[in-house]
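This document starts with one chain, in the form predicted alone, laid out as structure tokens.
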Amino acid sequence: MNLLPIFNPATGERLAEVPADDADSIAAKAAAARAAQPAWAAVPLADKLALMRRFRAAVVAERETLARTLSLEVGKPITQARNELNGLLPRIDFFVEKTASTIADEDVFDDGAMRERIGHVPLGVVGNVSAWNYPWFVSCNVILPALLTGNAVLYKPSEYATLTGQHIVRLLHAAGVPADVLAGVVGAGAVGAALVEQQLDGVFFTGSNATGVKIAQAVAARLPKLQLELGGKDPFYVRPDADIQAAAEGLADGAMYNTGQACSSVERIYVHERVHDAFVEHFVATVRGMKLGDPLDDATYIGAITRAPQLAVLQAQVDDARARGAALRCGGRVLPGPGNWFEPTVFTEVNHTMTLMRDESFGPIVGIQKVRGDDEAVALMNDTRYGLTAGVYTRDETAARALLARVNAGTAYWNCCDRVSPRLPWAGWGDSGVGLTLSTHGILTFTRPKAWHLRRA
């Protein structure tokens, strides 16, 4: 039997070993959940809906231990980890109260001899490889949704966020779900590669760039619903007009949040010359007083690094940087183990030759570029490949809807950040990827349209 280690980013201590599957298990659940997929979706709405209020009940009730267990093996801060539970709450509240309406059979045309009706059939089995870096929220939006649409699931948790995932597949069995219409799958790169390989007819993916190409040329000649939930550059521009200290200390969290690392955090900041000093100062402040340290402990705001290669990347981004000359303002080292930290880092004199404002850093860095006023913002704002989420901070919200509409990004903010709502739609342009989650978009995507054209006799 192959294991699969578990360990503790902030520490280096295994945590577990956990069995994995190999391609004949990964066969086998496909199957199960073939033959399980038709008797789930003939399961009555209702009864679905109900099995998803006992499921948050379970998530209400464990919520500590759920929150110990994130915190352990992905290096969230623990307050961060109970965060998140608490935000999974109310897409769960979301999905239960859309889901009804949004699948519902809807007459378009009715002339009394010809109707014509448009319905909402699941896809059939749904493959979910998912993240580590939120993975109650990456998961449970693609999870929840399919179940409740019909589907059955086979999910694979991100190798560093096994136990979590495991935790999810066992409360959602515990609802209710029968064992083979919600399978996990256990283990690395070469078992989710061998799930995408499987008959499926949709696959969601969460993760990089790089990842999400392979699979989608995995799957090409197989055609099936393909959703990728890649990465981010995402950028923000702080206008003469902003409230400056607000702006600051908005913007040093949505950068360090997590740890930085998520596809929405804030990765380039733009601001205009007439206010760039004074942002600065208090950007720097508001970064230097968080406190790194053990996840567990509530004051911690800045985690472990979940993936120790990730540390190379950003000293590379750093040294990349400094080597171009901007100027280092705070962190800028990887610090001594145990475990996988690095400090939180400021740049400013940054320019688009430097790795810093390209490529995505997914870890507590962040550049800060002077800019001269809002066209040279938006040119700089769209000189990138990806196209997640941007921003703009300014008292003036006319010509922030003006500023933000010539920008290439599926989301878009004023005078907040790195926030995400389960009534707005989550998808990327670019090389952030194709697809969508939340929403009653992100509700239909696990069904699919059939035309009905009903003449009476």
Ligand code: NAD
The other form holds:
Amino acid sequence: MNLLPIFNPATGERLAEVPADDADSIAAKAAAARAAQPAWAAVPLADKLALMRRFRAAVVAERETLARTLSLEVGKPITQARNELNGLLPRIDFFVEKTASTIADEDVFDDGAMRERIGHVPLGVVGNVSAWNYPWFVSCNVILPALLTGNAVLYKPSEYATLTGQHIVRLLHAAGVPADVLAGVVGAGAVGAALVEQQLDGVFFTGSNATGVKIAQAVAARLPKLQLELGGKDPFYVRPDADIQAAAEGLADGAMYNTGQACSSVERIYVHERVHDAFVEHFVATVRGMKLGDPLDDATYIGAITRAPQLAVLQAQVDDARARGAALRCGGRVLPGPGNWFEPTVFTEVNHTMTLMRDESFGPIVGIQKVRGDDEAVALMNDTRYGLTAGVYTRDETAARALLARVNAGTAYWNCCDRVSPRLPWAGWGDSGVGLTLSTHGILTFTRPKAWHLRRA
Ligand code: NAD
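I have the form predicted alone already, so could you send the form predicted in complex with ligand NAD?
Whole complex next, starting from this chain.
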């Protein structure tokens, strides 16, 4: 049997070895899920909701152990690992509160003789191939509503968050989900590729654009429902009337939280020339105050880079920006190991010829570009194929909303950033993806509509 080694990215130490799946074991899990799904769909929703409440209680009870596992295998600062688990609870609550009303039959016409009704039925068996950076969020955004709406799920956590994925599966089984209805699948990219080769009714993926495109091509002939939640190059604009200190502190947090390893990390900042220098001063001072170090230390704000190959991507962006004339304001270097470490890095005097301003960094790097006004800012914000989040800092709500209406992004922020709400859809536009999770739309997405034409005899 193949074993998947799990490493601590902060130290390079081997944490565990986990038995990995292969094509045969995945096919067996898919067949078992197919057989088990109809009975699961028939379980009353009230029972499924009770199960989710037990899952929630178990997450609360084991929170510290779960946070520690997450911190050890991903290199996430422990306080941010705890925040992720705390942030999961309102998502569970939302799904528990909203599933019944969202999937209830809707009568949309009745003239006494003819009734028209929309029903919502489960997709069937769905596959979830997931990312490592917020493994509780991105997995549970799929698994929980998929289960509540009556689907069976084959779930492959990222190979960089396997232990967390195993906790998720263990706790849901302990809460009462039958083993065949939720099957964990262990392994790296080849295992993910074997998973999406199964006859699935839905494929729900979170990860990079490059992998998303490969999955879209791989599943095309089978026509499952396909959702891809991909990367971003999220832009922000600071108008001259903004609260500059608040904007600088908020955006520095948005750029560096989770060590910049978030799809919604702030990656590009455009600042009006009148306030540019003051903004940069506050921004750099805030970043310099962020403590990098042992992820298990409560004082740490910048953790490890989870994937070692990303260090070269970050270094190449730094080298390219410097070669093209950008001004390095802080950071800029890979730090010596053991483990994977990159200094929080801020550039000014950047432009869109630089990879730093075009390609997803997925690390603690950000470029700040001076602009002359709203129109230039909007043009630069839209100069990307990505479209996940975008925001404006200003005291003028009307101006912010008018500006953001012109920006191609699924999420718009006014005076805030890097924020996700269970009540709002999380949807990437363009190269940031297809489909959505969260909100009531993110419950319905695990169902297909059935149109009923009911004529009274
Ligand atoms: P990745 O694309 O390298 O891997 C994602 C998953 O795909 C992993 O489970 C991996 O094993 C699997 N995989 C790799 N090759 C595959 C293949 N050929 N077929 C099937 N599965 C395969 O991405 P990552 O490094 O885990 O995550 C980082 C990326 O995810 C970033 O681009 C980030 O922006 C994005 N992300 C997006 C969101 C969102 O909500 N839009 C959330 C989190 C992360």
